[in-house]
Each structure stands twice: as structure tokens, then as C-alpha cells.
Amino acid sequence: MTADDGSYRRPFWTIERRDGVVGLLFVAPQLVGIVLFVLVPLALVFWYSLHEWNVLANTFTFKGAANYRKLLEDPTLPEVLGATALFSAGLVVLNLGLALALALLVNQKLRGIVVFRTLFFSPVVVSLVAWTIVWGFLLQANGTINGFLGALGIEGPNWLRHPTTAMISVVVVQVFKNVGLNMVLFLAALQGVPNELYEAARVDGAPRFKQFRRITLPLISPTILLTSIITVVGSLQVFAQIAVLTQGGPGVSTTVLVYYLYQQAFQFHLFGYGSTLAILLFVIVLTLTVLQWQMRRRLVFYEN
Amino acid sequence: MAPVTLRQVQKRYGELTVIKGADIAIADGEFVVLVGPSGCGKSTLLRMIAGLEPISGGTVSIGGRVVNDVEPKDRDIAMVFQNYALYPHMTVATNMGFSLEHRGGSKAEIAERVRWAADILGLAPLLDRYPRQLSGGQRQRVAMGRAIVRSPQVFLFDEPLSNLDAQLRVQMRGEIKALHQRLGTTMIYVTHDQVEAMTMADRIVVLNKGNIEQIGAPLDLYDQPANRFVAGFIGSPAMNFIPGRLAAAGFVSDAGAALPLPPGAAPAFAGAALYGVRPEHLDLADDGLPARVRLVEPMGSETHLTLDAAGVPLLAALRRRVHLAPGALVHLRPEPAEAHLFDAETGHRLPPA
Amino acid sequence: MKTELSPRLKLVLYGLLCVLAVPFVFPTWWMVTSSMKPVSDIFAFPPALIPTTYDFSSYADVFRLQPFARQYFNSAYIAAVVTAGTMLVASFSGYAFARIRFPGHNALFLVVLTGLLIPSEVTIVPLFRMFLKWGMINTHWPLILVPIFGAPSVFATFVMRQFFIALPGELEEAARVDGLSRLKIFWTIALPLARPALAAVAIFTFLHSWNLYLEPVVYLSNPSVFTLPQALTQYVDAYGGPMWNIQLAAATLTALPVLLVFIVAQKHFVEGLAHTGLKG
């Protein structure tokens, strides 16, 4: 009890201080986790990239910039980066384009449209490897897809054994797997556009296409930006699909960076070089994210 | 029940000082309204009393105890929020009994208190509903019920009626006032609506830009505003101000019209002054302040005239019907007993009350 | 775009929707039906959309060739633990970052956000070495600890934070006046109201854990600790070629339960996911 006699002095444990301690306790588990499982490993991966670690002999030797020199001279790397770029670009363009188209379609006032929404979304919840295995089955030389093509008089290629068709296949399989997710996000954004705006545009006599370009696109642009960042970063992390469908082949035509990293580190046990590739992956992800974030000023409309 | 005392209470956000040392002494059982335009600091002041906002300087005491660093829950206060802040996932009964649950009351006791509060506020048939199933007025009532179940020492209200429509606002105004008379608890009430302040308060605290402009009973503020701000803020429609000069001879407007001085206003002051007169204290006359009619608004019981007196906008509220066309030239006579004089520079009342 | 469509346009749209639905639906359908056909039938042409003769011997083989039930349990319990753990860690942290002013909250939030910028593939080598040193290779710890506390949970934290920021502050202030401590406010007021966001977090986290592939491949080499995605690819013949009928049966067992849950609760799924704060 503090008497009200004008001599009040604040205690050390003020309400704000006590609350602040509670706040720190609330974030502590995650902070410790981030330090232990993200920041420390990130520092270590730099450190490892300067070393070679032999698991079998359990030796850890300093190699200086040797791994980085190797990175520059690696004759396979340009092809790997090419495949990575091709895969990511193809995936992002197809995924976002199809997602937007599907979102516009399932946003129509049609009976039973919810069923179609569910169908387009369903592959998202199908186990990734299961989905990939089925497509591997369908895409075989004597598989079902070529069976149907044959019935139409077309001789289908051996999809997963030709460089071009293999790349197309892994992209398309991945697009169908996850496009439903972006579709739902776009759908939510589309439904967030106030109907009055379309009514106003119709009163103003704007044709549908113009309504889409001048009203819909600007208003859902924040969603487009965020989904594209997520999709781009996600495309760089693709591993299971490649491992199951093509093992990076034929040749290295579908060996994307993450798969290459895995091969170098965990199949050839070149952990130092694998770490160097991880640094490269980190730099690419960082650059692309920053670039996209920079672009938001020019491309994204914000309400405030 | 308890008195609440604020001594030199300050609120700073970094460099910015939003409350510049407020001194308010609220007596036990008093109904005090903090009123002022938005951004004047009235809600911040209330939240500091509640303990929801840290106090940067000075002390707040409730019942003789300094509560600056006492948790809201230990201050023995209850608060009604602007948006009601009802827990959407609990029924009306749970909402009302929630604070008792956390103070270790038995189930039967809580039920009894809730029943008691519900009876006072007419909420008994709604106890099993969820907030989303209630109308705005009902939600408001539940928020009040939640506050009274605990019989706290002080009630705090933060613009509780501003989300209601005009008719409901008038009704709830009466109910809160009746509640105060019934419970006799100290109440501190924040609003930007001077009509609410006038009709409900025992005393009003007028705030402006973090300063207390005046503290007093409603009619005292109306009759003896301490400065230009209070004069303009209290009363509706707002007071007219005519700039001019005050000298031994009397008040002469900038346009050259001489206006009658209030009785007993010995002009010890000479210089630029404002002549304040409320619209209801202006009347048409054969001579006096010349003004041109701009707008005539018949209200039924009153007629409001918007006028222009040599560039000074004026409003006159006449308690009768008049037939005037816009553009007509009229003469206005203020009622001398109801006129006010203010120092044009400082805004202070002349002579100080 | 809510204008009434003409009957003709409707017909065109339905046609388009049906054609588009084929690559989304057919693979799953084909997986389920083919797994129930005799081996000789699965490559038959023209393909039978519904099996002419049923043969469930592939399902028996799934369990005969690998400890599949054990692997199924591994995946299920790991996903359950990771989902519950992430919901807990992310809602505590997301709440604090949204609601509590503690010293350095902005800087610490940036530290947490780095998890979004650093894909787990980048740190897999040092993590592997760490878990090797801790003797956790061939255990499930790496698949549990990293998702709950590491980078994958950051997205969940972000979603929770966005939700809590939008929650009216008055509710918590009312709770403070009502006598609740911060922990109780979080637990009895904020968290129950965060159900949509929690649903989104749960779905994302479960699917992420259920689909995890690189990590199990790196950390696990003993079939009895395998998770499902890894186990599915192990059904190969002596030449390394896939035993299709068995792989499809195992894939069906893996995919179907989640798919059924999704169909039953699809409204919550789609609403939950739309509620991730990604609307900008």
C-alpha cells in the first residue's frame, strides 16, 4: 500500500517491465530454435564451405577458397543453374497463370462450383511422393498417357527420358500438385474486391476485360506479389519430385540446384562443396526475394 | 466507492507530450465527465486511471492509494469500452461473470451476482445468448452489466455511447445516470459529445490539446466559461465571437458597432477583445449590430438564422418563427446579461471569474 | 463479376471446368483403381476406369516387404507432434510479437523472419553434422525439433502474428481489467478467437511434415524409422525398377486418409487457408 502523500517512487518491477519479461518468455522457444537451427547452421555453412569434411575418416581440413574456385570451374554447374532457372521460371509462370485462371473460373456464380474448387485443390492434400509416383507411372513410355495418345494416333515420347519432355513433365506435375493453393489465395483476394466497384465500372460502361485489368488486377496485386514470392522460393526448394521422377536425368537436364547439392553432399560426401552450393542457393533466394520486394512499389497497388 | 485524485499526471511518447500535467480531484461517488475534441487526451487520461497506459509523470491515486504501478485488476475498477469489448466466444452470462471467476467466487455466488446485474439492466432474458446475437444497445447493456457485477470502487466509461444511434444514445444516457443514482459509485466518463457531458455530469473536465481548460459543474461552465475554448465548446449551437476592441467607453466591434457590456464588467482591460454571445441570446431589433441574412432554417420550435456581420459569421437562434429572405439586412441585439468578454490574445475571460 | 451468366456461357464454363479437372482428378483416381487391379491389368489398353477384376494382393505385399505399419505410425505421430508443437510455439511467439511491447521486439522479430529467407536446404549440411554429433541420426528428433522450433515454424508465427494484430485490443484490455494475467489473456481470450488462423497453421504444418522428403532421406537409413514418403520409393525390384502395383497400393494408403479428411472438412480447409494473412 502506497500512501498518497506526494512522495511516490516507482518500484523496479513496473507493469511494463513485468509484461516485457512475459513477452520475452513467450518468444523464447522460437528464438532459441531460430538461433540453434537457422542462424548457427547458416554461420556453419559458411565455415564448412571453406573446409573439406571427410565423414569416413572423420577429418575436417581447411581448404580456403578452394570450394569457391571449384564452384566457378565446375563444368556441370552452368547446366544445373540453367535447369534450375528453367524449372523455376516454368513453374512460376504456369502456376500463377493457371492459379489466376482457375480462381476466376471458380469465382463464377455456377451451381456446384464448390465441387470444382474442391477438385482443383485436392492434389494439395495428396501426399507429394504419392502424387509423384502416380505421375511417374502415367508418364512411362508404355504408360497410360501414351496409351491415350496412341489411341489418337500420336506416338508419345518417353516423357521422362528426353531432356526437354523430362523438364516439361516435372514442371507440369508440380504445377498440378500445388496450383490449388494459389488458386484459393487468389479466390480469397477476388472475393475481397467490393462488388460496388464492378457495378460502378458497369455503369461507366467498362467492358469485362477492362474491368479485369483496371479493377481486379490492381486490387489483388498484393496477393499476386506474395504468392509469387512464395512460389519462387518454393520452386527453388523442389527435391522430392526430381528424386522420384527423374533422379536429375536424363544427364543433368533436370538436376536443379537443391538436387545437385544433395548429390554432392550426401551421395558423394563432398560436404564442403555441398556447403558452397548451399551458400549459392542462399544468395539466389535472398536476391530474388529482395528483387521481388523492390518491385512491389512499381507493380503493387496498396489501398493506403 | 472511492475518491480518485490525479496530481500533475503527464503522458509522454518520446519527445511528444500529450498530457501536460493534469490535476483533478474527484470526490467519492461523484460523476465526472472528461470532455474535449478528439486528440485532446481524454481517453489517454482515462486509460492511465485504468492502468492500461503507463503514467509518464505525476501520480494517480484511488481511495488514497497511489496506483501508478498497480495492475488494472488490482485497482478495483471496472471499465466500459467504446466497442463494448465483449468476449465473442462466451455467452452473456459468462461475459458478465468472467471477472468474478478470476477472483475466486463460488459458482452460486457468481450466478447470483450476474442475476442481480441482469435484473438491474433488463438483461435476464438474454443471458444465454452470444454477443453476435445482440443488438448494439443490448451489447452496450451487457458491457455495463459486466462492469457492475463486481461492485468496483470506480467505474470508467470510454465513449460508451458513440456507436449507438441518436435515439438509443438518449435512452442509454438516462440509464447510466439512473445507474449512478442507484449505485452511488464514483464514475469517470469520457466523451467528445458536450451534450452527454452537460446532461450527465456532476462536474465536467474540459480538455484541449493535453491541457485542462476548466473544471466545473455543467451550468457553471455554460454561464461562466473560463476561456474562449470552453465558451465555444460547451453549448449547442456554439457561441458567436465578434472581434473588436474593449475600452473605457465599452466594446466596439472591428466593423464599428458598439455592443452593450455585461453588467458589472468594469473594463479594467483595454485592447483587442472578443465579444461572445450564444445564438439563443441574440435577437432581432430595430438597431444594434447590422448583419445580412445568409440562410434561414426553420426548426419548428426555433428558427436558426445564419448571418454575416461585416465578415463575421453569426448564428442566431430565435424562439419564434420569422419570415426573412436571404440577403435581407437586419439588426441584432445581444442580451447584455448573457454576453461574455475574452482577451483576444490569451482567450481568457474578462474579467476573470 | 457477379452478373448472371447466360445459359450458353454456363455450358461452355462447365465444359471448360470438366476438362481442366482431368489432370487434377485422374491421377488420384488412377492410383486408387490401379492398386486394386491384378499386375497384368495395370498396363492394359484401353485402360479400365473401374477395375474389371479386383486383386488386393498388392496391399498384402506392401506390408510384407517393409514394416509399413510402423512407417505409417512414424509419419503420423511425427506429423501430429510437429503440428501440435508448431501451433503452440507459433501462437505464443506470434502473440507476443503482435501484442506485447518488450525490449527489442522489432529486432527480435527480424531475427525470426530470417527463417523465411533461409530455406532448410541451405542449412541441411551443418544440421546433419549437428545431429550426428548429438547421436540423433536414425532417430526422429531432427524431423520433430527443426520444424517446431526452426525455419518451418516461422511462417506459422507470421500467420499467427497477422491474426493477433487484427484482434481488437479492447478485448484484452477488458480482460486485464477483469483480472486476467497475460498468460490467461492469451490462453482464454486470444487463442480461442484465433481458431481460423490456427486451422490454417495446422493444415500447412501437417502437410509440410507429412510431405517431408529430403530430411528423412538425409537423416534416416534404417527402414524401421522411415517415414511414408521415403518408404514409398523403396518398393523396387532387384534391378531398381519400381514395383508399380505395390507402390500404387502404398501410395493409395498414404494419400487416401488425408484426402478423405479433406473432403469431409473441405470448407474449413479452404477457409482456413484463405485466412493466412496473405491477402496483403
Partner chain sequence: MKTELSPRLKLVLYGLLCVLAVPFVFPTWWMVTSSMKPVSDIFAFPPALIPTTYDFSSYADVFRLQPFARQYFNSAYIAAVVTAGTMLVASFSGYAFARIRFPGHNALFLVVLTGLLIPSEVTIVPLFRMFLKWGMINTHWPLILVPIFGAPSVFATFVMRQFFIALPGELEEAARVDGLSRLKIFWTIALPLARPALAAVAIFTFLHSWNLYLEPVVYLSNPSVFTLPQALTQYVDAYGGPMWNIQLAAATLTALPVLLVFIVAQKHFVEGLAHTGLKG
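Just so it is clear, the structure is predicted and the values come from calculations on it, not from any experiment. Residue numbers count along the first chain shown, from 1. Each form is matched to the other, and the largest set of C-alpha atoms that superpose within 1.5 Å is called the rigid core. What changes on going to the form predicted alone:
Relative to the superposed rigid core, the position of the CA of L286 differs between these two forms by less than 2 Å.
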Second form
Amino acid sequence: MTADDGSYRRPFWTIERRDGVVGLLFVAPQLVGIVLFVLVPLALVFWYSLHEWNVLANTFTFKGAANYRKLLEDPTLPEVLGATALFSAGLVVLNLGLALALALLVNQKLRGIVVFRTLFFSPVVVSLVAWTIVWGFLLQANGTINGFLGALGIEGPNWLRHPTTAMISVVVVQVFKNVGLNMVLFLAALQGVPNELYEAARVDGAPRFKQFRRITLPLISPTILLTSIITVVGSLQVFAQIAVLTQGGPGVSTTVLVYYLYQQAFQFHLFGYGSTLAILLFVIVLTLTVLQWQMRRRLVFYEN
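Follow the form predicted together with the partner chain with the form predicted alone, if you could.
Nothing else is written out below except the one chain.
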């Protein structure tokens, strides 16, 4: 385009700007969703944490940092955080370890292996509440598990009424529920490892364990990072299993942070303090996710 003085003037609607607008239109639904369902609720939760909201009395009083001071002085919170850490650690270790072992098993070229893959994955698609209720019956003092142990001459404990066995029970129930998802992710990663590397290792006389440590683990490390982040975040958000199986008991031995948040907000109607606990949960999840992501340069093969 030429101006009146004969100089060249670049048109406003260029190909680059058109492509930029098209790109923004494609990502606009996702951006709108993030703003409406992530950023706005997070801002509202922070605003509520500065108030005391009594729904029954229809009062909404500004309290400033009072709820945060209460958080620091809460005598129950250390036990809740301890139970949360114990549950998360047990779930992450058992889930990832069992998922990788199952993936190695079902990656073998054996007859009927597809049936085993289906069986291991099937709990993932089962309703969480239904799954937990069934396990609640199995873990009762006179339930199926103790009946089976009794047939072997072993007196089983009251699984859901002792602090140690209650925590073990909820961890195991959650592991069996979701281990199939991580198994499928690990299986996909294992099938992406080139066979030529194993063949070269066998020619050099490397034993199976060394092949696993030097070839398999480095090449599936991106999937290990992904599954660890997913599992850690999921472990910090567990609620239904606790609510159905133990209701946080006995005592507060299985009261994880999300269930404690629910108790404060919806049982005791302390919505301001519940919002403060939600902010604490957000900070913990964000911190752990950032730490795991920063560790990728040392642990993930493709980042080295």
C-alpha cells in the first residue's frame, strides 16, 4: 500500500495479525474456563477467608487476618497435616510401585494377557462411592476379609476402628481403585522403549535388572514424573473414601486436610475458616507441584 507521498505503508490487517486472532479464538474457550472456574473461585475463596460467614444467621463479617491466626493456633491442624502426609506418602509409594510392576507384567507377550489388562484397569471405571461402600462391608469386624482370615485360624482386627489399620485400609482401597490408570500410562511408556536397546544390552551380557535400571527407568522417566504429579495432587484431594469408610476416625487419625475443611465449613458452618483451609490446601498442592516440576532436570532423562 502506497501513501499519498509515495511512501510504503504496511496494512493493518496483516497475515501475522490474522493468525494471531485465529489462535486467540481457538484458545478463548479454555481461557474463559480458567478465568471463570479457577481464577474467580480462587479469588472468592481468598475473600471469604478474610470474613466470617454465618449462613444460618445470614451474617458476613470482615475479620481480616483472624482466620489465618486461628490457622496457626489450631491444635488439631498438626495432626490433620500429619494424617494427610501419611496418607499421601503411602498412596504415592504403593500406587506408583504397584502400577509399574503391573505394567511390566502385562507388557509380556503371553496368552490371555489382554484379559489381565482389563481386570487391572476395570476398577478405574467403577463408581468411587460404590467401590468404597463395598470395601466398607469387606473391612467390617464381621466382614468378608475377617471371615476369610478366620477360616485360616487368624483373628482379624477391626480394620476401620483402629488408628493404624484404618489408615492402611483407606490407602489400600484408594490404591486398588486407581492403580489401573497409572498402569496404563506406564504400559504405554514401556511399549515406546526401542527393542534395539534391550537387544544390544543382552549382547553385552547385561542382566535384566541392569537393563531395567539403565534403559527402562531413564526412558520412562517422563511418565514417572507425570504419574507422580497426578498421584500426589489426587492424594491431597481425597474425600469420598474418608467420608464413607471412617468419617475421619478413629479420633482424627484419618482426618485428611480436605475432610477437615469439609467439617469446618459444612458441619460447623465456619465458612471463613474453611476457606482459609482451602487456601492452605492450594498452597501445599502448588508448592509440591512446583518442586516436582523443578526436579525434572535431575530425574527426567529427556531434560538432561
